[in-house]
Structures are given as C-alpha cells and as structure tokens.
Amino acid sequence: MKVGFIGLGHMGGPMCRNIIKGGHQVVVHDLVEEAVQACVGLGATAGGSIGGVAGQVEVVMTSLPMPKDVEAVALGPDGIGEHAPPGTIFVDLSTNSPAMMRRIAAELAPKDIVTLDGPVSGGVAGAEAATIAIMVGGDRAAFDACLPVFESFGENIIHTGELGNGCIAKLCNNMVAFCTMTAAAEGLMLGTAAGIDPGILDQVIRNSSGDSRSHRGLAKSAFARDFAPGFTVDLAYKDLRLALELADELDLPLLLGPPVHSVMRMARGQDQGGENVTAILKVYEAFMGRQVGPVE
C-alpha cells in the first residue's frame, strides 16, 4: 500500500519507520530534515511538502502535537484537502478532540476523502517495538483497508465504532493513566516523608494492589533522576485538557481529572513542561523540599 506520513517526531518517527519495514511504499514529510532522512534511509521518499505527500498516496497519516496542527495540515493552504485525490483515506494518529476530527471529516467528505481517527497508546518504546495499541474510529471499510498498515506498526488494533470514538477512548485512557501516576507520586512522597526506604516501598507497591504501569514509570524516573522527554508534561497537559473539555461538552462532573490537571500546570510553572510527564513528581518534591529516592 502507498502510505503518506506527516509528522516524524518522538512517536511518528518510529511508527513510520515500522511501516517502511513492513514493506509499504511510504512518502514522508516533516519540518525537521534529519527526521525525514532517517526514513529516507530506510527506503521512504521525501514528499517535500504536505501537498507533495497527499497527492500521491492511498492513505495519508498524521502524527502531530496539537489539534491546531492537525487542522492546519488537513484543511489549511497546501494541505491534505487541497491535494489528496478522491478516494484517499486520511488517518490522524494524534491525540485529538473528537469534535475537531468530526469537523475535519465533514470538510473533507465532499472531496471524497474518508477520515479515520486512530490515536495510539504505548509510548515511544511501544512505537519503536511496534507494540502500541491503535484505537480507530470511523468507516469500517476504510479501517479494513488500512488494517495491513496498522498491523505493521501496532499490536492491539481496535475498531472503536464511529468517527471520534478513537479520540474518546484515548482521552479516557490517558486521564486514568495520569490520575494513577499522580497517586503514585503522592504515595511515594508520603512514604518518603514517613521514613520508609522508597525502594522498599516501590517493591511493595509493584507486588501489591497499587501496581500499575504508571507507578512503575514514575518510580523508575524518580530513582534514576531521569526525566528526559519522551511523552512530555506539555503533551499530557494538552491531553487532559481535551478530556476536561469533553466532560464540559457533556456537562459531566469529573472529580479527579481537574486537580491532576492543576498538578501538571504547577509542573509547567516550574519549567518542567518539556520534561517527561513523570516530572509531576517534582511538584511534590518542591513542596516537601526533598527528593524521592532510595535511602543510601
């Protein structure tokens, strides 16, 4: 299948490279030339522009930081809508607003461009290993047509129903993960303040009912003092904001999401927006004036 891929960052880059390794013809574009060349070196073709990609493929995929970026690439000047031929399938792999995806789809539909929302979960490690989950909303026939491409870079591929459901599933998943991670930060700080070796506490939690991937990731960052960006505080803040906006649209009260969003806002206020989302721990450390780490 001939696939276009726009957005070759922390997640998009490894996903695209796995599509290439899967034997598909791939045309790529990114604002960072080094990212383009990393894919070209594996056999991709540089599209040169958004239009240069969209005009010559069957499926065009985007992996971009913010909803406004997806909107600009899909609907803006020299965008997908201007250049993709009738019959093209557009798949956004970003974490986006379901309302935004439905609006984009409505504007592309008269041009016979079918839109799918396909956000992913599993982090950079999952993207590199081709083990990420892909939650896809939209036309079932388009999903089936794209399935060989999805299978080249993901492991758990779920058709979630109508367009927008992929985004809804991703926002709910991320809200659960972020709330769990914040609880892990509080638990480790509480134990540290009370005098237990955090390494021992971590061993207890990971072998008890408090265990989760979110806890393990935060504890690993805490003990290594490694908050290097992968999935950043800024991106997590954006994702949780989208979840809260969805709740506002539904007039649904959320009791845990809003305070977790405030913790992220405090982390950003401490200039940690570009660090890994596990850096939310530093908010608690700043209040307590001490670090979480094994007792030496």
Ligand code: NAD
Second form
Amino acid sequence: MKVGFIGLGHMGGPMCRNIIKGGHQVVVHDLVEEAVQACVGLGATAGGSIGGVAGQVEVVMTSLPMPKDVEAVALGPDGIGEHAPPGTIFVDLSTNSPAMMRRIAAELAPKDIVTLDGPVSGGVAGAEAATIAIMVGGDRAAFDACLPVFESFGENIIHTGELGNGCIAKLCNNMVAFCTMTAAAEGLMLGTAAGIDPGILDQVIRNSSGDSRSHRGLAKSAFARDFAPGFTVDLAYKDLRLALELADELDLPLLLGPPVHSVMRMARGQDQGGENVTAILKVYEAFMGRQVGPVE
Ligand code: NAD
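Can you switch from the form predicted alone and show the form predicted in complex with the ligand instead?
Shown next: the complete complex, the earlier chain at its head.
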C-alpha cells in the first residue's frame, strides 16, 4: 500500500520507520528535516509538504501533538483536504478530541476522503518495538484496507466502532493511567517522608496490589532522576483536558480527573511541561521539600 506519513516525532518517527520496514511505499513530511531524513535513509520519499504527501498516496497518516495541529494539517490551506484525491483514506494516529475528528470527517467526506481516528498506546518503547495498541474508529471497510499497514507498526489492533470511538477509548485509558500515576506519586512521597527506603517500598508495591505500569514508570524516573521525554507533561495535560471536555459534553461528574489535571497544571507552572509525564512527582517533591531518589 502507498502510505503518506506526516509528523515524525517521538511516536510518528518509530511508527513510520516500522511501516517502511514492513515493505510499504512511504512518503513522509515533518517540519524537522532530520526526522524526514531518518525515514528517507530507510527508503521513504520526502514529500516536501503536506500536499506533496497527500497528493500521491492511498492512505495518509498523521501523528501530531495538539488537536489544532491535526485540524490545520487536515483542513487548513494546503492541507490534506485540498490535495488528497478522491478515495484517499485519512487516519489520525494522534490523541485527539472525538468531536474534532467527527468535524474533520464531515468536511472531508464531500471530497470522497474517508477519515478514521486511530490513536495509539504503548509509548515510545512500544512504537520502536511495533507492539503498540491501535484503537481505530470509523468505516469498517477503510479499517480493513488499512489493516496491513496497522499490522506493520502495532500488535493489538482494535476496531472500536464508529468514528470518534478510538479517541474516546484512548482518552479514558489515559485518564485512568494519569490518575494511577498521581496515586503512585503520593504513595512514594508518603513512604519516603515516613522514612522507608524508596527502593524497598518499590519492591513491595511491585509485588502487591498497588502495582501498575504507571507506578513502575514513575519509580524508574524518580530513582534514576531521569525525566527526559518520552511522553511529555504537556501532552498528558492535553489528553486530560480532552477527557474533561468529553465529560462536560455529557454532563458527567468525574471526581479524580479534575484534581489530577490541576497537578499537571502545577507541573507546567514549575516549567516541567516539556519533561516526561513522570515529572508530576516533582510537584509533590517541591511542596514536601524532599526528593524520592536517586536509588541505586
Ligand atoms: P512530538 O512532538 O514528539 O512529535 C510531533 C511531530 O509533529 C514533530 O516531529 C513535529 O515537528 C511534527 N509536526 C508538528 N506540526 C507539523 C506540521 N504542521 N506539519 C508537519 N509536521 C508537524 O509528539 P509525540 O510525542 O510523537 O506525540 C504525537 C501524538 O501521539 C500526540 O497526540 C500524543 O498525545 C500521542 N501519543 C504520544 C505518546 C508518547 O509516548 N509520546 C504515546 C501515545 C500517544
């Protein structure tokens, strides 16, 4: 299949490289030239612009930071809508607002462009290893057509139903993960303040009912004092905002999501927006005046 890929960052870069390794013909574009060249080195073609990609492929995929970036690339001047020929499938792999994906799909449909929302989960390590989950909402026939491409960069590929359901599933998952991570930060902070060795506390939690991927990721960052992204606080803040917006649309009360969103806001206030999401621990460390780790 001839695939276009726009947005070759932390996730898009490795996902795209796996599509190329999977034997598909790939045309790429990013604002960062080194990211483009990393794919060209593996056999991709540089499209040079959004139109240069969208005008010559069967499916065009995006992995972009914010909903406004996806909106601009899909609907903006010189965007996918202006350049993709009828019959093109557009798949957004970003974590986006379901309402925006439905609006983009409605604007592209009259041009005979089918839209799927296909956010991913599994982090940069999963993207590198091609083990990420891909949750795809939208037209079943378009999903089936894209399946060989999805299989080249993911492992658990789930058709989630109608358009927007991919984003809904992803936002729910991430809200659970961030609430769990904040609880993990509180647990490590409480134990450290109470005097237990944080390495021993981690060993206990890993073998007890408090264990989670979120706890493990947080402890790893804390003990190595390594908060390099990965997945940034800014992106997590965006995801949680989208989850809260969804709850607002539905008039649904959420008890844990809103304060965790405020923890992210506090981390951004401490200039940690560009750090890994595990840097939310530093919010607790700042007001407790003590640090968890380093731990050998
Ligand atoms: P990133 O900032 O590392 O990468 C985004 C890339 O898009 C950059 O290379 C940037 O140059 C490019 N870009 C931005 N605007 C562009 C434009 N107009 N035209 C062409 N290229 C453009 O972000 P990321 O961490 O890879 O995240 C991408 C999406 O995936 C986000 O929606 C995020 O929420 C989601 N996600 C990220 C992770 C993760 O672990 N990082 C995991 C799951 C989902």
